[in-house]
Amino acid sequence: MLRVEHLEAGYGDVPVLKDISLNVAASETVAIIGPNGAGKSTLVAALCGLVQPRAGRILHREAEVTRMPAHQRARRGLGVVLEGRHLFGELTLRQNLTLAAAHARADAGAKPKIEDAIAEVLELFPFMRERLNDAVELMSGGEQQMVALARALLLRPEVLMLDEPSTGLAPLVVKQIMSTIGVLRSRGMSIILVEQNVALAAEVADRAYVLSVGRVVHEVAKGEWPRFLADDSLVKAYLGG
C-alpha cells in the first residue's frame, strides 16, 4: 500500500532522516515510535508532502509520489493528522467537517453525498451531533483532537497517518480515540501512528518501527510486542525510558 525507500529529508541544511526505509501492507497498522529528536514528525510530513525529501522514494500502490504535492496526495488517498491538528478554528464543526467532505477522494467508489458522509463520522464521534454549530475554537483540545480525525476520515483515505494523536489529552479522551483507531483498523484502513506512548501504540498496531537520531534502527515484527516491552535493555536503548 505504501512504500518509503531510502529516504532523507530534513529542513534547509539541517538533515533529519537518513535512509529510511519501511512499508505499510493494506489493512496493517504500523507504529513509529522513538524517543523525542527522532525524527517522528519529519517523517510524517515527508509522507504527506509537506516536507519535500532529499533522496529515496515514497510509492502508493506501486505509484511515485515522491514529488508529488501534498494535495494531490491527499486526493490520491493518503489522510493526515498533523501534530497540532491546524483546524479552522473560527469556523463551526459543521463547516469544518463539509470542507473536508467537498474534497474527498473521487475513486473510492460511489461518492456519498455530503450530510450522508458526515452523518458516518458522527456515527464514530456522536457528541460532535450536539456542537455542529459550535466554532472549533471553542472546544477542548481532545474534542479538537476528534474533530481533526473526523476531518481526515472525510477525504476518504486508504492510508490515515496519525501523527501524536494522545498528546496532552486527558485518559478517557485518549482512550476514546485509540478505541476509534481500533474500529478503523478492524475496517480494513491501513494506519501509521506516531505515538510516543510505547504501550498505547502496542495496543493497535501490528507491528512497529523504531526511529534514533534519523534512522530506523529496530523493526518491532508482528507478535513480537510482548517480548520488546518486557525487554528493558531494548526499551532503554533504543526510546530512552
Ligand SMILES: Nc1ncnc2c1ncn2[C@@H]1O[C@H](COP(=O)(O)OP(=O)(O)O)[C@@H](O)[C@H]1O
The other form holds:
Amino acid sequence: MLRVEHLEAGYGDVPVLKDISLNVAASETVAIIGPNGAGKSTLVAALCGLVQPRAGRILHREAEVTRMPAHQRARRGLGVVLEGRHLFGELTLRQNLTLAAAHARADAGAKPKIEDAIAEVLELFPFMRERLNDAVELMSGGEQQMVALARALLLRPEVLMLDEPSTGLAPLVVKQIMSTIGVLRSRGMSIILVEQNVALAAEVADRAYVLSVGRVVHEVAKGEWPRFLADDSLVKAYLGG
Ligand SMILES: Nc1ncnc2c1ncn2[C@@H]1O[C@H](COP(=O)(O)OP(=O)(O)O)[C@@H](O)[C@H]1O
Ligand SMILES: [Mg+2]
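Now the other one: the form predicted in complex with the named molecule, given that the block above is the form predicted alone.
Once more the chain from above appears, this time first in line as the rest of the complex follows.
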C-alpha cells in the first residue's frame, strides 16, 4: 500500500531522516516508535508531502508520490492528523467537519452527500452530536484530537497517518482514541501510528519500526510484540527507558 525506499529528508542543510526504508500493507496498522527528536514527525511530514525528500522514494500503490504536492497526496487517499491538529479554532465543529467533507476524495467511489458523511463520523464520535455548534477552540484537548481525527476521516483516506494522537491527553481520552483506531483498523484502513508510548502502540499495531536519530534501528515484526516488550534492554536501548 505504502512503500518507502532509502528516504532522506531534513530542514535546510540539516539532515534528519537517513536511509529510511519501510512498508505498510493494505489493512495493516504499523507503529513508528522512538524517542523525542528521532525524526518521527519529519517522517510523517515527508510522507504527506509537507517536507521534500532529498533522496529516496515514496510509493503509494506502486506509483511514485515522492515529489507530489500534499493536496494531491490527500486526494489519492493519504490522510494525516498532524501533531498540532491544525483545526479552524474559531469555526464551529459543524463548519470544520463540513469543510473536510466538501474536500473528500473524489475517486473513493460514489461521493456521499456531506450530511451523510458527517452522520457517519458522528456514529464514531457520538459526543459530537451535542457540540456541532460549538467553536472548536472551546473544546478540550481530547475533544479537539477527536475532531482532528474526524476531519481526516471525512477525506475518506485509504492510509491514515496519526502523529502522536494520545500525547498530553487524559488516560480515558487516550483509551477512546485507541479504540477508535481499533475500529478503523477493523474496517480495513491502513494506519501509520506514531506513538511514543510503546505499550499503547503494542495494543493497536500489528508491527512497528523503531526510529532513532533518523534511522530505522529495529523492526518489531508481526507477533513479536510480547518478546520486544519483555526485553527490557531492547526497550531501554531504543527508547531510553
Ligand atoms: N521545522 C524544523 N526545522 C529545523 N529542524 C527541525 C524542524 N522540525 C524538527 N526539526 C529537527 O529534526 C529532528 C527530528 O524532529 P522530529 O521529526 O520532530 O522528531 P520526533 O517527532 O521523533 O520527536 C530534531 O532534531 C528536530 O530538532
Ligand atoms: Mg514528533
